[in-house]
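Just the one chain here, laid out as structure tokens, in the form predicted alone.
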Amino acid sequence: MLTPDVVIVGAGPAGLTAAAELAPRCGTGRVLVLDREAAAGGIPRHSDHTGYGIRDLKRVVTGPAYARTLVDRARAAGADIRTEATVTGWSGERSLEVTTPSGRLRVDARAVVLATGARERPRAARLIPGDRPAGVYTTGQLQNLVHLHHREVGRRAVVVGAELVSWSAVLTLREAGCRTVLMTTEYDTPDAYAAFHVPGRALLKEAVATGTRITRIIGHGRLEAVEVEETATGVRRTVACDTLILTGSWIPDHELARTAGLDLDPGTKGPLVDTALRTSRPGVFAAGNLLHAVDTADIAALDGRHVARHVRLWLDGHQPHETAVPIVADEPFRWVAPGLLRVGDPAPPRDRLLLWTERLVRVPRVTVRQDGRLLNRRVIPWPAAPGRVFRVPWNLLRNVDPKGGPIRIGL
């Protein structure tokens, strides 16, 4: 048996950021960091290209070079990082059973912080009809297939799909070899900020196909085209392809946070967590894309520096206050992260509530209710867009009463 301070699930950006923030001030060996890869670091690790540590690292780096400075930085500060173990469920409040190649294992720790991350809905989670021939993957398994083992996919691709990780996958399919001839999303417009598909598409020269969604596979043994359909007139149309990709439509990793009994929220699917990040059970905190399927990997470590602040109190034997009120999503917003505010907490990480859309509004006017009071409105200069996290100034809660009904956030 194991008995670290801290026990961290998930080595990506949010556990290992965790971890270097703990081990400094619980010693060494007394942060165990648990993943069930073979490796540490997360998606970043085969997600091989620039754009990785604008906010945390403050410098751009790769999803490789990212992923090894998070696991160097960890080991550094004296966490004890351990790959190929599983935690298979718990055996206590703040206790955990663990699988390894070497056996089984126990860890019974003063405090768990889950970061387990997030994971794109696969082809049958996504009700898509048709045949099951190979070459159909979601971006996970393409990057990995591509970055890490080096092997070969088709010559002509469909993406599903068109937010910043579609673009990453678009890039993967370049790097081998393959074209992307469609990409389609079910949204009226890009899900990608235009900073992304504009030069995307005028510079990869892919289409991008919005109000579409996928019919049918086609296909036997290898897939051979898929059918497309315009949402709003019903027409369908066939695209020879050798590979689809699925990308987006995520859902978190929430597993291990079900089975401990812990609330979940019914919007993001992920634990219900205060502004500390603390989840329904003493001790137990969660971080990253677990929480908000799916932002940021710099934002999912910049969720561990925060949880780590508030996982040292918990050691130090710091008490919430008890009462908490709940943060509601109202229409077109489909969850709000976090979901509760509890008397005398902090703002959240980055004093920023996260949300997502259901529709793009390009002008967003937010509002802030309470107890059927208006008590803020507020023009944010950026647009709620499906696809991608929408963030709002912590300050609009600024007037709400912590001990009074719950806080609903609106437009």
Given for the second form:
Amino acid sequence: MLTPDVVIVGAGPAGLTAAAELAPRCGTGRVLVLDREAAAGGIPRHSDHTGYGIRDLKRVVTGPAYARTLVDRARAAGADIRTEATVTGWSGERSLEVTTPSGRLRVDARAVVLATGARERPRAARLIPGDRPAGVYTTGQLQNLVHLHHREVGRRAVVVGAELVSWSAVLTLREAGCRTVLMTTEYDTPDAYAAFHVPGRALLKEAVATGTRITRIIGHGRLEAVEVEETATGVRRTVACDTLILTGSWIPDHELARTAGLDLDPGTKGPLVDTALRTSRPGVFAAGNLLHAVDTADIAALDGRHVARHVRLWLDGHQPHETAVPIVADEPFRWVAPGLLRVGDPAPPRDRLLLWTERLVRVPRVTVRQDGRLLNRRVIPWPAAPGRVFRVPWNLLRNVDPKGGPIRIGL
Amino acid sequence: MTEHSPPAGPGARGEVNEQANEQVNESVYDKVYDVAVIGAGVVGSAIARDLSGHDLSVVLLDARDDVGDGTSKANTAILHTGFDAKPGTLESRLVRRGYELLSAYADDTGIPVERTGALLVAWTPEEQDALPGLREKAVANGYEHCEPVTAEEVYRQVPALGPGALGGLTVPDESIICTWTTTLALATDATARGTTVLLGHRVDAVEGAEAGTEGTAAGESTAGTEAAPGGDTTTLRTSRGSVTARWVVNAAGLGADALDGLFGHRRFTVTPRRGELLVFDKLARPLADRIVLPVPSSLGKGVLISPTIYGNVMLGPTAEDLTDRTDTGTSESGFEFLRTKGTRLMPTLLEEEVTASYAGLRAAIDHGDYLIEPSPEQRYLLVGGIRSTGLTASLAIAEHVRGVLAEAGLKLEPRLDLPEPPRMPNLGEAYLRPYQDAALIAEDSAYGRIVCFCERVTEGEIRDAYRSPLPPAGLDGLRRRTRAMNGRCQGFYCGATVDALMATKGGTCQEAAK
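Having seen the form predicted alone, please provide the structure of the form predicted together with its partner chain.
To see the whole picture, the full complex is given below, headed by that same chain.
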């Protein structure tokens, strides 16, 4: 049995950053990071392109370089990072069961941080009908295949989604010698992606097909084509391709949170946390894309820095106030994170609330309501666009009563 | 019951069984077998296993590159009591007997079985009125444990059911089983007993003294009911070479009617009936701890909710008659139907993530019962029309087939030197899996190296699959032997590693990373 002060599940940006912050104070080997993969670093490891580290490292590096830096920092700080260590369940309030090649372990810690991240919904979860040929991947699988295993993909790809990660998939495909012949998105406003369109057009001859969904996968053995539908008109056409990449549509890897019986946020589907990133079980915290699937790696890392402060307070015996009010997202927002405001608590990470919108709002006039009263209203100078996190300054919640009714964020 | 009709294309699903190619040497084509069983599904494998328990040489052929790759792989995987069979039929008798035989065989071999029980739920007054009749039918089928229950009891047993249930009937012994392991265990057992397994061998033509080759009507044979020793034989022309046998058993599932035609018969037509299924995330399993059955109507058995042996929850199947025997694609209308049905039956289930969707084809025939008919003059036996209950009945069908063949003239001397039945790797969520087994990991670290995170499949299990007597032919075969890549991420994390392990044919992760 291992008895560290803190056990962190997941050696991605959030977990590693939390470890690097906590280890110097807890002592060498007192912070244990467990990861099921063969190498620590999380998703950035196989995102072999630049754009990482702006907000936390204050410089721009590639995904693999970013992952290496975070691993080195956590190790140097004295954290014990174990890979090929899969947490398979709970054996107590803050006690985990772990499988590793050197045996089954039990870890009893004083605090647990869940930083298990998120994954993209595969084809089945998106209920895409048709045949079951080879050649259908999520971005995660594609990047793993190409960047870590140097495997070949096909020659003509269709990419479903037009989010940041979708463009990342296009880059990976290009590196693998596979041309993206079409990108589709169910959203009907191409302008939502203007930021990506400019560089995107250089990569992609065809424009993004907006308001379009995949209605059938065709192919015996290998993918041969997909059928797409323009939702407004119902017109369908077949696009020949041998590779289909399903991007975006994130779901947190919340298995441990659910099997612990933690309160979940119905919107994010991650554990419900307060602004200190505490879950409903004392001493169990959560950080990163498990809470907001999906935001960038550096935002996840800053969650890790934030949660470390509150884990320390917990270890020092600080008890949170019992009274809390829910923070609720109103239409067109699908979710808001964090979802609880507790009396006496700090601002959330980066002094921001994170929201996910169902439709493009170019000039969002965000409102905060409580107990039927409009408390604040402010025009946010950036659009709320589907496919990426919409960030709202925390001070918009000034005057809310942490002992009152639910705080509603809407437009 | 595997598919006999031409496969979807060369190397359907992109799989080519190199092992099968390597292993087949010329001598398998020179030999004259006592019995050739066509179709390495659950039924054909059970028959081959049973016959090779006698002093006979047996060959098991299949058009596909793997065993259990046709109808058997997409079964609803229920071990049936047979409570709702048509009383007096061969099917009723064999399902009842098969339940006992397969339960015992599962204990011997480690095929996972969970005794979940089932609950039939009545949603309309008509359905409620039908319950007493179903109970009587169960009794007529020799099953006496069904009990009527009130609506309150229905909700006590399955609290997640949608509103409106009026009552129910319990079937305490209805169980779930692993259909993949069952077929694999039977085929492995048959191999150990000496059966020659020829995969990737599609039977295209039949020749022989008595075979109804084109232009020759069946029944013109002058042969007696007893096969002359060393006498007349049938030659099966396959896609890879000719196989000769004294007796032929047709267990070709979806292709059974076409093969029957090659023997000159026009007994029946197989209609491929497509059933689509949705498999929900393991986190949904607490919602359904037993099988929830609809009350059967004139429109068929309807949509059920069932826990799976792998710890998921399944919703389905649809029932749609097709003409294309290779169309195992899912459809928009099928999904829509399941979603609508599911929302009514168990709304909270539909809020869970879907892990997989499947479509399977069952061999529906224009005949109300199993069709097990010998043609002694041709030394040929048809085993057709084995529907969904064939998994449960498989061992009883094999036993029955043995009797029919003996009566038709096949000499059967039980062997006294039979090998022990194989111990199969456990795929069941309710039993100890390698990743949980501290002693096993201490002995061999490969069982502590989890490769597929969602299903917790270890490097050791993938290696073992490749070292087994019937190694996987491709990804689908590996999935059925280990559960690898069957989980919620469907390869997001593990797909590339599994791919690499397949390329090394079950090497280590370290080798695979090179």
